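In the form predicted alone, a lone chain appears below as C-alpha cells.
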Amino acid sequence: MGKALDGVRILDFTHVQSGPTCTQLLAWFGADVIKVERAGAGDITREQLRDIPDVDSLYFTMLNHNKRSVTIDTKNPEGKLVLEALIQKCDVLVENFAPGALDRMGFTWERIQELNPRMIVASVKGFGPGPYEDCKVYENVAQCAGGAASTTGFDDGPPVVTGAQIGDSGTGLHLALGIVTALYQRTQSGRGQRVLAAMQDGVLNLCRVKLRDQQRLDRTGTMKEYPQYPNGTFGEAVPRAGNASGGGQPGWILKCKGWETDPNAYIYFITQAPVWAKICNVIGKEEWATDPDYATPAARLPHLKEIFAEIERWTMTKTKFEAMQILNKYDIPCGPILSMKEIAEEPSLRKTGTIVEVDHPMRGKYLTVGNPIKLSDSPTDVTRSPLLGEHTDEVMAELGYSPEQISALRTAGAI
C-alpha cells in the first residue's frame, strides 16, 4: 500500500518548531523530506533543552521524524550549486527564516522560478504584510498578537498564554494544508506558487469564537454565558472567561476526590441542556429539573456559579475517572483533566499510534506524539529523526554526483 504523498519531494529549510511541524506531517504522509542543515551545528533545537549530554534533544527528535538530513554550506559557491540542483529536483521548498533571509541567500522567488517553475515555496512568518511584517516572532508572541492571551485566564488576573503550541505547531499545521492545496492546484495549472502562513493569522483562526464574541459585545454590551454575567462588568473588549466553555453550553472545571494533593484531580463538566434533568438526578437536586429558576437554559444563566458549586459538591466525592464513568452512562458531557504522565501511560493512545515509542541509536527508546490524522489508505509509520548530515552522501548520489565529486565537495567545505 502506498502513501498519500508518495513521489513528493520536500526541501526542508525549517528549524525550531513551526516549520518542522509542517514538514514532519508531510513526511508522515509519505513525502520525501530532505532537511538542509548547517554542518557541525544543524537545527538549533538539536542542542536545546538536552536531557542527555551530546545527544539530539527530545525537542529536535519529536519534530523531525521520517526525514533525511543533509549538511550544505549555502555560502560556499559550490554548496550553492548543490542547493540549486536540489531546487530543480524538489516539489516544495519550506522555510521559516526571518523575513528576507531567503532573498539574501540569493534565492528570490524569481530565481527559484527560473530553476523550477513548478516549485512551491512555503513560508512561516510571524506576521503577514503590514506594520509588523519584519518583526521576529516566537510562540508566546504569536499567542499575544493573535488574540489568544488577552482572552485566556481569569478576569481578575493578567493575560495568560496556553501550554498548547498554537503559534508554532498550529501555524505549521496551517502551512501543511496550504502546501497540499497548492500541490493539488499544480496538477491543474502546472505552476508552482508561494504559500504563506503567518503565525498571527494562524492563532487568530484558532480564536475565531472570540472575534465572534467581540462583535456580540459591541452590539449588546453583555454576553450571558460568560462568568461576568450577571453581577460582573463588561468593558469594550472580550474579557478573560476563566474555564467557561465559550459556546452555548456552559461548562466549568470542578474539583474531584483527591484534589488537595493531586493538582490534576479535576473534571470538566458541561451542563448541556438536553441532559439537564439527568444532571439534576445524578447530583441529587431533582427539584431543579422543574423549578422555573433552573428548568431552562436562560433561567440557569444567572445561577451558574451556584449550579457548578452544587455539582462540585458531588464531583468531590468521586475520582475524576469514577465521575466520568457515571456521567457517561447518562450522556452528560465531561472530561478528566489528564496530566502528561497519565497521557504518556494511556494504553489506548499507544494502540492508535497517537503516542509512539521510537528507538534512537544514541538516546535509546523515547516517546513521541504520532500522526494526529489517521488515513485508512495511508497508514503512518513513525521512524526516528536523522542524525546531523546522516543522508548527505545518499542524497548527493541521487542528484547524480559521483563518489569522487562528493569527496571533492566535502574537501571544499561545500557539504
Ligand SMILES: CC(C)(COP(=O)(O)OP(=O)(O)OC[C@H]1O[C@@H](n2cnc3c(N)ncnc32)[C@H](O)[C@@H]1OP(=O)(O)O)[C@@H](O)C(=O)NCCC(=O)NCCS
Contents of the next structure:
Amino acid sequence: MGKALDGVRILDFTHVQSGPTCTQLLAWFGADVIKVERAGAGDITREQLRDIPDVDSLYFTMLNHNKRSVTIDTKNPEGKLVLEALIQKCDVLVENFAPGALDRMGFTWERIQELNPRMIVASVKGFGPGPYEDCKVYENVAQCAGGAASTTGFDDGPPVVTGAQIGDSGTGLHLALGIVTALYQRTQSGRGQRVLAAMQDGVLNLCRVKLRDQQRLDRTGTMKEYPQYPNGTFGEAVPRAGNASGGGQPGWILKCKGWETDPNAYIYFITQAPVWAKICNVIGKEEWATDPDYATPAARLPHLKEIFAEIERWTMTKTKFEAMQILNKYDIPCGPILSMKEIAEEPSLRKTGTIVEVDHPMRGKYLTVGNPIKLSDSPTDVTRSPLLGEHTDEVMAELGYSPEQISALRTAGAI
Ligand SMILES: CC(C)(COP(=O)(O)OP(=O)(O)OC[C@H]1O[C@@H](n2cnc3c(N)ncnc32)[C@H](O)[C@@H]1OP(=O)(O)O)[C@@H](O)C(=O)NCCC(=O)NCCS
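Show the other one: the form predicted together with the named molecule, since we just had the form predicted alone.
So here's everything in the complex, that chain up top.
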C-alpha cells in the first residue's frame, strides 16, 4: 500500500528533540527523510543519556525512526556544494538550529530560493520575533515562557514543568502541520515558503484555556471551578489549579486501594453533570442527587472539596482498575493514573502500533512510541533509526556523485 507522503523528500537538518519529532512523523507518513548530520559527531542526542556504552541512545533512536543518515560538513566549501545538491533535490528543508545558524552557514532564505524556488524551509525556534528572538531554547524554557509552568502545580508550591514534552514534541507537531499545509499550497502556487513554529507559541497554543481563564479572572475576580474557591484567594494572574479540570466539568485525582505503597494507585474522577445521580448512587450518597445544596452543578461548586473527599472514600476501597470498570458501566468519565511500566506492558497499545518493539543492530530490541496518528490508507511501519552516516554513499550516488568523487570528498573531510 502507498503512503500519504510518497515522493516527498525532506532534507532533515534537525537535531535534539523538537525538529526530529517533526521529521519522524513525516517519515511515518511516507516521506523520504534524509537526516544531515555533522561529519564525525552527528546529532548530539546519539551520545546523550546512553544506557549502553558506544551505542546510539534511546533518546536518539526513539526520535529518528524511518530516516536515512548522511554526514556532511556544511562549513567545508565542498560540503556546502553537497548540501546545495540536496537542496535542489528536496521539497522541504527542516531545521531547528539556534537563530541565525543557517544564515551563518551561507544558506539564507534568498540563497535557498535561488537554488530551489519550490523549497519549503521549516524552522523551530525558541521564540518568534521580539525581545527573545536570539535566545537558545530547550523544552523547559519554552514551558516556562509559554505559560505552562506558571499554571501547573499547586497553589502553595513553585511553578512546575510537566513531563509531557509540549515545548519540543508539541512544537514538532505544530511544525509538521505547517509543512504539509505549505506542501498543499505549493500544489496551487508552485512556490515554496517559510514555515516557523516558535516553541513559546506552541506551548501557549496548548495553554489556550489558561488565557481564557486570565480574562475570566480579570472580569470577575474569581473562578469557581478552581480549588482557590471559595476559601482561598485569587491574585492578578491565573493561579496553579492543582489537579482541577481545565474544562467546565470539575475533576480531581483521587486515591485508590494500595495508594500507601503504590505511587500510581490513583484515578482521575470527573463529576460530569449528566451522570451526577449515578455518581451519588455508586458512592452511596443517594440523597445528594436531590439535595438542593448538591443537585446542580452551580450548587456543587462551593462543596467540591467535600464532594471529592467523599468520592475518594469510595475509590480507596477499589483498585484503580476496579473503579474504572464500575464507573464505566455508568458512563462516568474517569481515567487510571498509568505508570510508564503499565503503559509499556499494555497489550492494546501494542496491538494498535502505538507502542512498538523495534530491533536495532547495536542495541537489540527496544520499545518505542509508534505513530500516534493513524491513517487508514497510509499505515505506518516503524523501522529503526539510522547509524551515523549509514546512507551517505547511497544518497551521494542518488545525487549523481561517482564512487571516486565520493571517496575524494571523504578524504577532504566534506562528508
Ligand atoms: C537546541 C539548541 C539550544 C542547541 O544549541 P547548540 O547545541 O549550541 O547548537 P546550534 O543550533 O547553535 O548549532 C551548532 C552549530 O553547529 C553547526 N552545524 C550544524 N550542523 C552542521 C554540519 N553538518 N556541519 C557543520 N556545522 C554544522 C551550526 O552551523 C552551528 O554553528 P554556528 O554556531 O557556528 O553557527 C539550539 O539549536 C536552539 O535553540 N534551537 C532552536 C530551538 C530548539 O529547537 N530547541 C529545542 C531543541 S530540542
